[in-house]
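Presented as C-alpha cells, the chain that follows is alone, the form predicted alone.
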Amino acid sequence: MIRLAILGAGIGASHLAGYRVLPNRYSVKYLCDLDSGRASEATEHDPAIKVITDLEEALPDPEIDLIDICLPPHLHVPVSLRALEAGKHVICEKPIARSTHEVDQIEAALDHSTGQLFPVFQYRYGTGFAQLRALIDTGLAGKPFAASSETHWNRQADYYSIPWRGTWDGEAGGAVLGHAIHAHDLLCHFLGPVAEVSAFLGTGVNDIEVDDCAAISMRMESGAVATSSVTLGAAVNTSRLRFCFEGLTAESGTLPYAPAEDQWTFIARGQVRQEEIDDILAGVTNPLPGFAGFLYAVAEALDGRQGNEVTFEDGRRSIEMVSAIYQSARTGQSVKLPIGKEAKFRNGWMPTSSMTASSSTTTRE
C-alpha cells in the first residue's frame, strides 16, 4: 500500500478519482490546498482523507511514501526538491520544470534521494494506444514515416480569470507548455525522440502574455517527420492524432482530453493484410485509462515491475522539446536536440523585458 498526500485540489481532484480506482494499491492520507473548501468538496466521500492547508504537515510525516504535486507550474520544482530531500517518491504534473537547468537540479536531487519522480502524462493510457503499441511491438506497423497532431481547444477569458494563468511568471508558458505538451509526448512515445524542431508561435486568441497558437515541425531520430497544430481559438475542444507507418495508418477520434479512449481506426498498408491487424487488435484487452492507468503503472514501478510507467527521462525530453520550440520561435532557426549543457535557452525560455510576449497577430515569438 502506497500512502500519499495530494497537493492541490484542482487537477488533484482528477488524480484522486484515479486513486479511488486502485484502493488496494494506494491510500490517500492528505489533500492539501489553500482553499480548504475546495479540498473538502473533493473529499466529501472520503472521510479518511484529512484536508490540510500547509504542506509542512505532510512532508515530515513518516507514514507518507509519495507526494503528488498538482500545484501551479512555478511551484513544481521547489516542492519536488523538498519532497525528494525528505525521501519521498514524487508524482509531478506537467511541466516538471521550467528549464533544462531545473531538470538537472531534479536529477541531482534524485541521485541523493531514495525517492523516484514520475511526470504526469496520463494520455498514454487507454485502449487506443494499447492497440497501437501492440501493432508496433509485433512488427506489423513497421517503419514510421510521418505523423500529425491537432490540439484545437477553446479557451476564453473566463479560463484566464485565475491570476497565474496566461502569465510567464505563473504558467511559465502557453499552449505549447500547458496544452499541447501531452500530444507532443505521444508523438515521441510512438515515434521515438525528436532530433530537430522548427516552430512558429503566436498570441492571437486572448489578451495574455503567453502563446495560444502554434505550428511546429519535427524530425525524429527514427527518420520520421511530424507536425503539430495548436490553437486555443477553436469553436469546440478536439484532439486528433494520425500515424503513418510502413504497414498501417492509425488515426484517433477527436476526444480532446482522452484520445486513447476514443475509437481508433487501423488500416493496413503495403504487404500487411487487414486480417493480421484485426487479429492483433482482438487480443488487446481494455487497460485502465487515463489517470488510473498512469497510477497503476507507477504502483507497478514502485513494486519493482518497471516497463509501462512514465519516467523521469520522459519528463526531461519533454522539457527539452519545449525549450527547443521556444528557441526556434524566437530565433527563426531550427533547433537540434537533445539540448546540451551550453544551449542558449538552458536557463529557461522566459522572455526578457525587451521581448514582446504577446501579439495580436500570429508571428514568430
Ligand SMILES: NC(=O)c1ccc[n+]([C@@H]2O[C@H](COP(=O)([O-])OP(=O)(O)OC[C@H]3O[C@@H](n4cnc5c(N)ncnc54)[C@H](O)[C@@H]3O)[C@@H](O)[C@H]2O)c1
Second form
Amino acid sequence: MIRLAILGAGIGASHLAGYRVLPNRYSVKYLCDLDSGRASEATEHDPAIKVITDLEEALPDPEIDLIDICLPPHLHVPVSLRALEAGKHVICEKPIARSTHEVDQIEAALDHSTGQLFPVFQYRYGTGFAQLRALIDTGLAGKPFAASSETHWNRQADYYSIPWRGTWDGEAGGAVLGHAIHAHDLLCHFLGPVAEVSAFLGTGVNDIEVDDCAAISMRMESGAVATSSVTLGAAVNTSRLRFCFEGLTAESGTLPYAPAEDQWTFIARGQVRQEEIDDILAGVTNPLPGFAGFLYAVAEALDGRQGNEVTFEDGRRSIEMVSAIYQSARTGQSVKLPIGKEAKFRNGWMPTSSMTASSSTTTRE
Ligand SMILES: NC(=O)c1ccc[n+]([C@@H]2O[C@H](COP(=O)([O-])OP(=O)(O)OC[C@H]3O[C@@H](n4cnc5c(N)ncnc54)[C@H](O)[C@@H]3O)[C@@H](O)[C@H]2O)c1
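Complement to the form predicted alone: the form predicted in complex with this ligand:
Shown next: the complete complex, the earlier chain at its head.
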C-alpha cells in the first residue's frame, strides 16, 4: 500500500478519482490546498482523507511514501526537491520543470534520494495506444515514416482568470508547454526520440503573455518526420493523431483529452494483411485508461515491475523538447536534440528574468 498526499485540488481531484480505482495499491492520507473549500468538496465522499492547507504538514510526515504534486507550475521544482530530500517518491504534474537546468537539479536530487519521480503523462494509457503499442512490438507496424498531431483546443478569457495561467511567471510557457506537451510526449513515445526541431509560435487568440498557437516540425532519430499543429483558438476541443508506418496507418478519433479512449482505425499497408492487424487488435484487453492507468503503472514500478510507467527521462525529454521549440521559434533556426549542457536556453526560455520560485536564472533574448 502506497500512502500519499495530493497537493492541489484542481487536477488533483482527477488524480484522486484515479486513486479511487486502485484502493488496494494506494491510500490517500491528505489533500492539501490553500483553498480548503475546494479540497473539502473534492473529498466529500472520502472522509478518511484529511484536508490540510499547509503542505509543510504533509512533506515531513513519516507515514507518507509519495507526494503527488498538482500545484501551479512554478511550484513543481521546489516542492519536488523538498519531497525527494525527505526520501519520498514524487508524482509531478506537467511540466516537471521550467528549464533543462532545473531538470538537472531534479536529477541531482534523485541521485541522493531513495525516492523516484514520475512525470504525469496520462494520455498514454487506454485501449487505442495499447493497440498501437502491440502492433509496433509485434513488428507489424514496421518502419515509421511520418506522423501528425493536432492539438486544437478552445480557451477563452474565463480560462485565464486563474492568475498563474497565461503568464511567464506562473505558467512558464504557453500552449507548447501547457497543452501540446501531451501530444509531443505521445509522438516521442511511439516514434522514439526527436533529433531536430523547427518551430513557429504565435499569440493570437487571447490577450496573454505566452504563446497560444504553434506549427512545429520534428525529425526523429529513427528518420521519421512529424508535425504538430497547436491552437487554443479552435471552435471545439479536438485532438487528433495519425501515424504512418511501413505496414499500417494508425489514426485516432478526436477526443480532446483522452485520445487512447477514442475509437482508432488501423489500416494495413504494403505486405501486411488487414487480418494480421485485426488478430493482434483482438488480443489487446482493455487496460485502465487515463490517470488510473498511469497510477497503476507507477504502483507496478514501485513494486519492481517497471516497463509501463512514465519515467523521469520521459520528463527530461519533454522539457528538452519545449526548450528546443522556444529556441527555434526565437532564433529562426532548427535546434538539435538532446539539449547539451551548453545549450542557449539551458536556464530557461522565459523572455524576462522572472523565474522566482527556484534558484535558476533565465536567458534573455
Ligand atoms: N495532466 C493533465 O491533463 C493536466 C490537466 C490540467 C492541469 N494540469 C497541470 O496541473 C497543474 C495544476 O493545474 P490546475 O489546472 O489543477 O490548476 P489550479 O490552479 O486549478 O489548481 C491548483 C491548486 O493548487 C492550489 N495551491 C496553489 N499554491 C498552493 C500551495 N502553496 N499550497 C497548497 N495549495 C496550493 C490552488 O489553491 C489551486 O486550488 C499545472 O501544472 C497544470 O499544467 C495537468
